[in-house]
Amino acid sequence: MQKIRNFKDKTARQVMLGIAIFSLLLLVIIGTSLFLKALPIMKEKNLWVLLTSSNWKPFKGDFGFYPFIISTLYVSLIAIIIALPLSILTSIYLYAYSSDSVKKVFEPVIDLLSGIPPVIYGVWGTLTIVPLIADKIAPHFVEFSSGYSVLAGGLVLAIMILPLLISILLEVFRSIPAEMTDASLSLGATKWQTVKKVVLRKSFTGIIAATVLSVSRAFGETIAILMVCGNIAVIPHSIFDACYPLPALIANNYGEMMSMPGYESALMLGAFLLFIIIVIFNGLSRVALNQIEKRYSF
């Protein structure tokens, strides 16, 4: 009977350890895999023409993919323009004015708007933010503008990172000693003045993990980006012009791509470049925050 117990308790350790293993390692596999299927193109052609180059004709096997760098650089950055102010004075509102029954109103709030899955807010945007910029905003900047833009990419990208913003933001708020807040408040200073002085000095480190955060949430997302963005691989010079990020690239062609030398290999690189760059930005910020977690609980 011990035996039997202990072979089984031995048996559950080593199953339990080998998925946790292979939790970890998943990051590498897909990696490696990415990183694989990319190699033929890389080895075709120099790395640094691919990324520099604007042109994409994948038929005449020329892979240029600053376009799509570009793109999606525009499109992440308006979002986080817009979405940086209002979650920053939102989570501010929360943490340090808000009665404790606005704080029960607003949970859901979030987590409705990070539930809503991304194929709705680009619905939303095609019916809303599209005919909007097309009939009200652009007209009085340029002459022409279907509306597909990377400002309407930039707003439904504002609208879709605000959750994560807000809810790290707040953790990283709440991480500071109440002591310091109120040594700032029974010193004499407004809330206003604890909070400019105080709170946001002393969370620096987390605004620009939690924005590094939802910049890389900004560069991967997909669905929605393809349906409101116009998708022309042109390097757009206004915002009001179609762009085409990388995601939206990938998602799109994913059906001829199969039929072309090289144009899988490449579609692949920008999978792999995609992935690249969001796991050192996650790394480091998820560092960085779970730092700030550690130094101020005893």
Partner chain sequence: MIDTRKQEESFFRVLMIAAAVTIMAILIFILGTIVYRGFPALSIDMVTKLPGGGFYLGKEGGVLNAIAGSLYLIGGSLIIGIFLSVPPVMFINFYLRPGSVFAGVIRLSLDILFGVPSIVYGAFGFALMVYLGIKASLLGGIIAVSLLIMPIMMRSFDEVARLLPRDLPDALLSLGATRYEMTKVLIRQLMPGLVNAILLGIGRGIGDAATVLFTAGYTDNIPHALNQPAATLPLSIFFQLGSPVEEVQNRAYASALILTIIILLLSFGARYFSSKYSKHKI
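In place of the form predicted in complex with the partner chain, the structure of the form predicted alone is requested.
Excluded here are partners and other molecules; the one chain stands alone.
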């Protein structure tokens, strides 16, 4: 009997190890495939020129990725700046202040919002956010804006990742042992003091992890952003200018005009750049997270 148990334990361990290795290999395979597809354009043109040039003229063989990289970073940054405070405050309310009846209403709604297809958010953004920016917001700051802009992309993306952030943060808050919050309250601390000194402190690493996950999704979001950003290959100089994030570039153009020399390879370089940005961001976030865990651990 003991031999059978040991065999099962060893088998389970080997299977889980195999799955973990496969997950890592899958990441390497994806990165390698994109790199090999992008290699022809990198051999033909200097990589630094490709990354820093603003000229995107496929008919002339010019493939400058700088506007697309900047647009991706701007839209994702605006989305996080908007979504993170709202999601933290909403999660705190649902965790510490709301009644059970409110939770029964709001939590299914949050789950429902997480499941809405991105194209629905894109259509909604086109019908509401874009006109709102063009007619009501932009005239106070610039002479003209079509509404298809960095701000529109950031707002739509913020609304898209908000349910995901709230769901993750609620789980992070609920993972805190009840004894900690009960002890704080029993010592005379108010509910807000308990949230600030115990809940947020103890869950700080979880908040960072949730933010990293949401930013990773923001980097790769395609359809909704494609519909509201304007898709003009120029460097945006304000949040009211049109932009063209990397995912929208790939989704808009892959499969078209592939007969053009270097065009497919250039698009695959865009995909590879997006892949590298996400990997580096997650890697640096993991290092920062380890440092934060050491600093804020009780």
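Bear in mind the structure is a predicted one, so any value in this text is a computation, not a measurement. In this text, the rigid core denotes the largest set of C-alpha atoms whose superposition between the two forms falls within 1.5 Å. Positions refer to the first chain, counted from 1.
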Quiz item: After fitting the rigid core, is the C-alpha of residue 240 off by 2 Å or more between the two forms?
Solution: no
Quiz item: Relative to the superposed rigid core, does the CA atom of residue 34 travel 2 Å or more between the two forms?
Solution: yes
Self-check item: Residue shift check between the two forms, rigid core fit, residue 70 Cα at least 2 Å
Solution: no
